[in-house]
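Just the one chain here, the form predicted alone, laid out as structure tokens.
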Amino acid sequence: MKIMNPATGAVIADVSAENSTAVRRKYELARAGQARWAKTPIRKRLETIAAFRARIVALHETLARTLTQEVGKPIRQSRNELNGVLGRIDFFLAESAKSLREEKVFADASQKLEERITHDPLGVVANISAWNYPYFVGSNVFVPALIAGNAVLYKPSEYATLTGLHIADMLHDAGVPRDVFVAVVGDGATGAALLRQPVDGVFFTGSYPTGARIAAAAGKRMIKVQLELGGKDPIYVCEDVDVKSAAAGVADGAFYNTGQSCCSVERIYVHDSIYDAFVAAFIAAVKGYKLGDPMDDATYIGAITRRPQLDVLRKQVADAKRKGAKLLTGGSVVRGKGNWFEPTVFGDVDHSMLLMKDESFGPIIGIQSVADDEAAVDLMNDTEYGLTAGVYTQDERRAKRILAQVHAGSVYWNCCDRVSPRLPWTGVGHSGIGVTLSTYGIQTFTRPKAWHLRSA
């Protein structure tokens, strides 16, 4: 399996993809190791994760450069991801023991009765991860899963394989046994082989079509399934904002990581009284972004990781033009080596256009004017997805009233494209099922067991 640099088209590594026989052996290895790991005191499990964190710090620049080379993410954003994952690990280190401890929930001395809850690990879980934020997305799963006593069969995306192998090496060096965290390397065929194993849970991050197939297959086996899927995340900008500040914030939310994020802003609705001013400020912000060598500290727009995504973006541009949208900037593939697409903004869009309905996952955005809050809410909810949504306004009560009506797992007031380890990360509709992060995202890797205890 060739690992390509999407910025240059050059091959940077050759890696052997694992076939179904190898995947089966790795499952059997993890199954044998899990029981021993579950008996390891949680204090020891936490110590290994703390040591893993220390290795991320020590290898920070090497890890950042590898990530940028294989996914095309600007180097400063790769460093940001590595810095950000430290806070997530810190949250799990601080909260897991409390979240997983045995709870006494009832006692009646007259009946000599006590009720308790314990949290048992699921067992062996399959973690099929994503390429766009491999440290964030992966650690949301494998860190709490390991702390809770599970073994993890970790399949990194084929577009972030080298990063996945770095993660495995660091965890093993930190003290996680090799039969407890097991990397499974390959493409979709390898992932399919992994899903055929009798695992106790599947945790997948990726597209809705793939997630739907996983859910259908796993449902027959009655195992835990968690799916973090796509988004078509809307922002509504009210007429009372500081236009320049709001435009800069929303533009960053739309184009950070070259728009390749499930929670990137993908639709913008602007009150018609400030539409022209907002569009002008937004275009000025976007034109200030540097597209270029991802290894350059000044670069903000990097390469498109997956070459087939260029065709998705071309199709959305052609469809928007054909249906009357106004191209304000960009709109084309950048010719030359690698996978590049210009930062692209359309005005005068509507929901007949693919740009406003289908996930873009690239540096492209549509801006639509709306008459009032009611119209904005209707449009924000006109989607099969429900990951994030935001409102920009100076009026907190107004923002809360609007956001309470929006169908999304995370909502934002005067911010966007933000994830906190303290809050649950979840979705509505085609954005998935289940939860990561927060204390809920720790307990999701366990089965609660109910204890009814009566003394003789």
Ligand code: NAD
Contents of the next structure:
Amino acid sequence: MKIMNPATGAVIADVSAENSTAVRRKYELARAGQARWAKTPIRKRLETIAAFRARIVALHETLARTLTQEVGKPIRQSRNELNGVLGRIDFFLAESAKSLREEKVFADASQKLEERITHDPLGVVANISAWNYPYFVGSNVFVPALIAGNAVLYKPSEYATLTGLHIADMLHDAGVPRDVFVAVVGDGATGAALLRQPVDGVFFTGSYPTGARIAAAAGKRMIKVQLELGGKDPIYVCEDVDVKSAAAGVADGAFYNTGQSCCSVERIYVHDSIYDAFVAAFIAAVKGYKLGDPMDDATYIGAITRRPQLDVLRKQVADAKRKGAKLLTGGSVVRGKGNWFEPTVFGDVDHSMLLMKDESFGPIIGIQSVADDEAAVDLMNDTEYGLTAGVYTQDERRAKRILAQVHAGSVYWNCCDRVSPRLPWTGVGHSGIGVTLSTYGIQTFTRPKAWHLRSA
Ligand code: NAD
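Given the form predicted alone above, I would also like to look at the protein as it appears in the form predicted together with nicotinamide-adenine-dinucleotide.
Now the complete complex, all chains and molecules, led by this one.
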């Protein structure tokens, strides 16, 4: 498997993808290692994760550079991701022992009865991961899964393989046994081979079409399946905002990580009384973004990681133009080496356009004017997805009234494109099923066992 730098098109490494036989051997390895790991005291398991955290700190710059080289993410944003993952690990280190503790939920001396809950690990879990935030989406799964006593078969995306191998090396150096965290390298075919193993759970991050295939493959097996999928996340900007600062915040939410975030802003609705002013401020913010060498500290717009995505973006642009949208900036592939697309903004869009319906996953956005809150809510909910949604207004009650009506796993008031380890990360509809992060995202890697205890 050739690892390419999407910013230059150059091959930066050659790794061999694992076939079905190799995947089977890795499954057997993990199955043998899991029972011993589950018996290791949680204090020791937490120590290894703390040591993993220390490895990330020690190797920070090397890891950031690898990530930028293989996914084309601007180097400052790679560093941000590595800093952000430390906070997530800290949350799991602080909360896991409490969340996984045996609980006494009922006791009645007259009946000599006690009821308790324990949290048993699922066993061997498959973690099939995405490339856009490999440290975030990976650690949301493998960190709590390991702490809870599972063995993890981790398949990094084929677009973030070197980062995946760094993660495996750091976990092993930190003391997680090699038969407890096992990296499985390859593309979709390797992922499919992994799914054919008798694992006890599948935790997937990626697109809706692949998620649907995974759900079908796991369907009859009665194992836990979690799918964290895409989004078409809306923002509604009310007429009472500070236009310049709202425009800058929403533009960052749309274009950060070159628009390749599951919770990127993908649709913008603006109250018609401030539409023109908002559009002008938004375009000014976007024109300030520097597109260029992802290794340069000043770069904000990096490369498009997957080359086929350029066709998706081209198609959305052509469709929007044909249906009468107004191209305000950008609109084209950048010629030359590597995969590049100009930051692109359309005004006068509507929901007949692909740009407002299908996940774009790139630096392109449409802005639509709306007459009132009711129209905004209807449009925000007019999607098969439901990952995040947000409102910008000075009025807290108005924001809460709107957000209560929106179908999404996470809702934002005066912010967007934000994930917190303390809050559950989950989606509605095609954005997936299950939950990571928060204490729910710790217990999800366990099977709660019900103990009915009556002393004689
Ligand atoms: P993808 O679906 O193309 O691939 C995801 C993973 O699935 C990769 O590791 C791939 O090798 C593997 N895979 C592909 N076919 C498979 C098969 N048949 N069986 C098993 N495994 C298979 O997604 P991607 O391009 O890596 O990621 C982008 C998508 O992920 C976007 O839709 C984005 O919104 C979504 N995403 C969601 C979240 C979230 O938290 N909800 C986070 C990040 C990314």
